[in-house]
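Have a look below at one chain only, the form predicted alone, in structure tokens format.
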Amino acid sequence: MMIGMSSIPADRLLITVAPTGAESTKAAVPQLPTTLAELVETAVACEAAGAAMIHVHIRDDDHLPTLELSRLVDTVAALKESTSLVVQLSTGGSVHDPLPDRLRVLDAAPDSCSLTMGTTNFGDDVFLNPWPFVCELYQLSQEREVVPEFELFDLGQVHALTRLLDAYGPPYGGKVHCDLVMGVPGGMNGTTDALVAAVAALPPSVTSWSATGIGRSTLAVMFAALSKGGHLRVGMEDVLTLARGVPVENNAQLVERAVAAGRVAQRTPMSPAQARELLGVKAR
């Protein structure tokens, strides 16, 4: 389930970093990025860093969570120009985005965009993610040769891959990439045994796998996921302090932990290039 027949050395470690989400706010975390000149900023230092590939949420001039499309592809514009890396867009925005807007996503021509497998409850909210939602998003991806990496928040999303992949085929580029998303409340928990669990019950037809440990669950699920052979989302979108009392500075601090944690395991961080190989990326 690793990377299969490729030019990629089998110690690579992919490194996606997600720097904002839709979750925290400019008030209470003013260091997080908010502005497409914090995001590039932020992108730049990351891409140096270790990171080869951003999860990318946006906001507004108020720092609110949007999926304005000029924004969005502005901000695909900028990052492409200022970095070599694979920008994923985020089709889940808030809890709160309308599902034709988060369809919309993909008129902004990433390199890759996220698909979540099911609707989950997320802390107070609900994440909603219909399955006919599901199944127009990713017939959508496929005619835009747009390359989704499949957020797995539980073991019944686990399963739901592998019914959407034997009703539709596999993704564009031919290649299956999926992101465990653990520790959210509402989701699998954070842990080596869930991590162990999901892993056991990808379909044979995955090529990679990374996993996110929200929030306290980050280094367990970055430990548990190194010892498998996975590999790395991190950022201030999943995680917002390196320690007790001790807050994320910036984005870079994130990847460079992963890439020490990488190091001790022997795996080497892998640049966009072999991002791209790996993923299937189409060249744009």
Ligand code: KMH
Second form
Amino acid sequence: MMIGMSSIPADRLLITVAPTGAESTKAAVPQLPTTLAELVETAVACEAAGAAMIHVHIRDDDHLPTLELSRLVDTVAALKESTSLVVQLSTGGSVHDPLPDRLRVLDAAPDSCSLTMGTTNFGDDVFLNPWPFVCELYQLSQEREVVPEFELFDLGQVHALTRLLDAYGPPYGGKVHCDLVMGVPGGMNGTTDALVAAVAALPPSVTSWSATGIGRSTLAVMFAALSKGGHLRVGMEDVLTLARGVPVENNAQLVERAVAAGRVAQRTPMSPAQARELLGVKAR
Ligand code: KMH
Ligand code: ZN
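Which structure goes with the form predicted in complex with the ligand, now that we have seen the form predicted alone?
Complete assembly follows, chain above in first position.
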């Protein structure tokens, strides 16, 4: 069986790796890929392990989160040179990044960008996504022909996606892909019950979805997503231990674990080419 009119077999599993994030420090997690060389090395290993897309946050020379445009441009170029992965730049950045800097991320012309559907309490911080910003970023993604991945941190944001699509029409590429980010302190729980509720509320225009569970919720969300036929995001942005007291040594371990879990569910990792077709990514 194929998915819709596409040539992608229905058992294919999109695995996205989010290797770095903006929250962990290099001092606390020395194995976190924070330099461009480390990021490229991780990307190559994760593609070999079965990932098809990479969700990218970058760091400066002090290993701190940055949205400096020239570094973003260099990062996209380096990842494209060394891998076939779909390159998704984060427009969420860190909770301290100003909104104009987050819009400017699209100037780096990635294949895809994250687009969070609303403001969320984020631990003790606030991840700011006011509605006018969401609308501006979405329209910019359409204009620049960058495929958005809608990041949904709670059920209200699932409903906001319907509102956005009703107001501004489909994304560039015509596909609607979202990622449920679950278990953030301030967002929806990382549980099977929450995932089922969120998936049930997705607008009918959604063509694919993945899920990730932060911290301890990672396995519950992974198994719930697989049992609902969804795709997976994994990586050190979201989890730093394989089990209690067992640190993740590298991102490929998390991709390998997702591949193994997918295999039990009779799912086969999707190639980057299939991911491009699934997401409607522009040939650049
Ligand atoms: N770092 C978080 C504040 C995204 O990449 O778009 C936001 C985040 C979401 O990670
Ligand atoms: Zn992110």
